[in-house]
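Okay, so here's just one chain, in structure tokens, the form predicted alone.
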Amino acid sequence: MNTGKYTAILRTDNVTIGYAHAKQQSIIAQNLNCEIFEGEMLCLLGPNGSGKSTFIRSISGLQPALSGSIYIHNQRIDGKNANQLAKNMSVVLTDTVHIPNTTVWDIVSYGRHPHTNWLGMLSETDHAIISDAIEKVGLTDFQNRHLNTLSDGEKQRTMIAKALAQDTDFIILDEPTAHLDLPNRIAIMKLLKDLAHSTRKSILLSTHELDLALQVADRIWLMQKQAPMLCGTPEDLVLQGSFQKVFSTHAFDFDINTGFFKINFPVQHYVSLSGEQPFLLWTTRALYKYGIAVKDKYSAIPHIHAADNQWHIEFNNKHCVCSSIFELLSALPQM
């Protein structure tokens, strides 16, 4: 992706963040310099307590930043009102939106206060925006249903709709899987990557799906305890060991030849193993989850060869076969 040409949405200059109490302050997180372009897709990660809410609150201007600036279009959103700030930015919050007999294109139009007269009335304009933005998330079946007979995930799909309508530039989402089942979590950071590569529009979220992430993010921001943030592609920030540093723990690693957070399970036993993907693959969960870890075959271990749904198990001159792993499993101690 070439941000070179862009200039950007969005940035920080030496932010600190926190809360002001009397005469002092806590201070959260320190030293906070990003941006983010045109037409990408940004997620903020970082480990609980890292200050990813309290960063989101002071971007979109719902809580003033402690020290530093934040830009918006070169601007300095601590000099906007209101009103101002919300033709510059949408912004979708974690709460879930619970409003009486109200449907999707009622809940969608009103992205378009910023940009009524003061009666709010509609222009036709208007009225074309609210609808290609119910389009764009996949509910033109269903704007006229109330919202709560919505699903969770047709729900935010209508928050974003409505983000969308607000027709800002930038579209800033904390959270915005947090009450989802895992199909709709992939639907929605599918659904928030496409817009932003398809509208030119600068998506941000917070967010705790740090395997999703890496799939989708065009770049992140990696938010630290008592350090500097981190900022790059998923790939750069994996390759440079960024993620292991910051989100291993004595639980779980970060495994950088998969991709994948792996639980950190006691080893005490070890096969060898031979066969076919994936029954390679399946099988190597499986037993590490036993505490049966993988190594290079000698005549100590037992030796299993997976494929074609059979398992063969050699050691000391005995041989056993099963067809599942569950019977693996059972058989692997009487061996």
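Positions refer to the first chain, counted from 1. What you see is a predicted model; the values in this text were computed from it and never measured. First, how it differs from the form predicted together with its partner chain.
Checking E35, K295, L85, I263 against the motion between the two forms, you find the hinge between the rigid parts at I263.
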Second form
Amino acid sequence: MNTGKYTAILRTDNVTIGYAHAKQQSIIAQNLNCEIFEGEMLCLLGPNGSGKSTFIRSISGLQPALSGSIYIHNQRIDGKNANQLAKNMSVVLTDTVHIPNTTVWDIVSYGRHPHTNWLGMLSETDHAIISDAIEKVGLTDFQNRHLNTLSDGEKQRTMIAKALAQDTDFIILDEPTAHLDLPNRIAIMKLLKDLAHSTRKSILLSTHELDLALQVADRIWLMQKQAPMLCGTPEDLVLQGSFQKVFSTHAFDFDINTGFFKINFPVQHYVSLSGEQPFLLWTTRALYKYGIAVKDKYSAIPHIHAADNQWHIEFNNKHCVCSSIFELLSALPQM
Amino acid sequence: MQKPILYIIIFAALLPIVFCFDIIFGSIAIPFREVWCFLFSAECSTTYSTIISNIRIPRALVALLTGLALPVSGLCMQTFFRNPLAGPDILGVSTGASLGVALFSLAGGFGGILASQNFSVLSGFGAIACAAAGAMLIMMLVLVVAPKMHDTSTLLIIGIMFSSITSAIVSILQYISNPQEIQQFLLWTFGSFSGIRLAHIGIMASIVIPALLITFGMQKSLNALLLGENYARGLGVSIKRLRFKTLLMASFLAAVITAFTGPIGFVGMAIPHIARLIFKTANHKILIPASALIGANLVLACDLISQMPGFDTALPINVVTSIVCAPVVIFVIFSSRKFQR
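Could you output the structure for the form predicted together with its partner chain, given that the previous block was the form predicted alone?
Time for the whole complex; same chain goes first.
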């Protein structure tokens, strides 16, 4: 990306993260150099134990970096007090929030905390900002609902609205899609992406959702164990082979041609296959799970013809018709 | 929006009425005319005015201050530890006070020697000073340990350990003491609003009222703390300072009250819940004054009950607060469920 065109909101310079104990330091990751630009949605990815959460905590000022500096608007974050920092960045964490007698509106109004006086009086402007934040996350109809009546997805939206109400250029979220079902995971990611583009805020989130991150992130920071962090657009990282390197194990592979992660099942048998879509695709997938791979037709292996919810198996002059994949899978070993 | 203010006005208006009732009723009922006369004109019957000025008013004032302070302390502790069962004594402050008094009065301590000669020393300033010293000792220990703890649940465990060590020491002292000393000490543990001189009440008020005001000044940060320490930090709260201030104020209020009155059970833990249920909010800007006002009304009422007219002996206040507050909490829970449906 052309840094001349975009303004860097946050920048890390040779940051080492980890925990300092009385006598020794335990380093989790080092040489972290990266920046996030205005209006950008950035996903922080990495295997468990690569230090995503620690990095998020360090950037949000909850935990000091062991060395190096983190700058927001070209000012070191450790030189700022809590209130100044709260005006520069807002956080959405994985901590569970359970407050009785508290509505969505109340929680979102906490976002105005750094901007109000000691009494916490909310002005007309504050009210407008809070309502606007609630509307942006689509909770206007829920604003008087009590927090404990909300689903996990709605709770997460509430916390995002709180961060919006804090009115900062930079929002940092620690695994915002954890505990959510797939439609909610997609909705939250889409929401964050739209917010980044429409409000020109920079949004950094850590996530385990590789597929989703590939689809929505403007750029990705990819943390690896015992190796430098990689930065770039998801597509660049894929084409450079970084995804395969970081995430592929003996158990699964990142398929560069489809963009999907594929679980490796050791192939023990072969069949040949003909027929129509979508029966071909789903038959292949079902067979793959049982270690059966598809090859070109030849006489030493069974042949399956799949079409119209009918599966014809031919092998050693025997013939058998199945009406479901379940039947097919139980018929195959007998052939 | 206006409802909380209305409720606060109601409780505030109720307070002088309950206060007057507490002055009027006792082992002998004083006619209201006499109380009015005592308050607003110089010429009154002397017997009544002596009772009013030397017994009833100090007693009611101590009850009032206790009712204001303990619920606020309990509310802070509940928010701080994110635990609805927390109360002013969760960190062992009032067991610390009882240790102070026990060291003073039990096992041949100085106060004990006087007590064995039938001096009622445990209502004097000696006991107050010792209770304060014991409570402050535990409070200091907690404040020294607190910054080293990363999360509040560990601190809670440490506090409970402090409190069990202290009560164990108190038990040892009781075990090796003579019956007279033990009786004196037991009387102290029942709690009492009486026998405190007006001058001492002045000291008490000059500590409690500023502490309450400082606590109210922390309401915005306490609200942020409801989201958890990390979120509060993200909202610009200096957690280290808030932790210290909250612990200091909550333990301090508990320590001062316990030093003067002895242990007062249940008020600090229960009343914040009553306030939450009535006011239906978690906002400390409302809950702090609400808890204080409900507390003051309820403790004065408890004091009234403890010295019901027609009974020769007054019930120990520590027992009355528990017996009265627990059903009130149960009642409020049940009635608010009904309203919610």
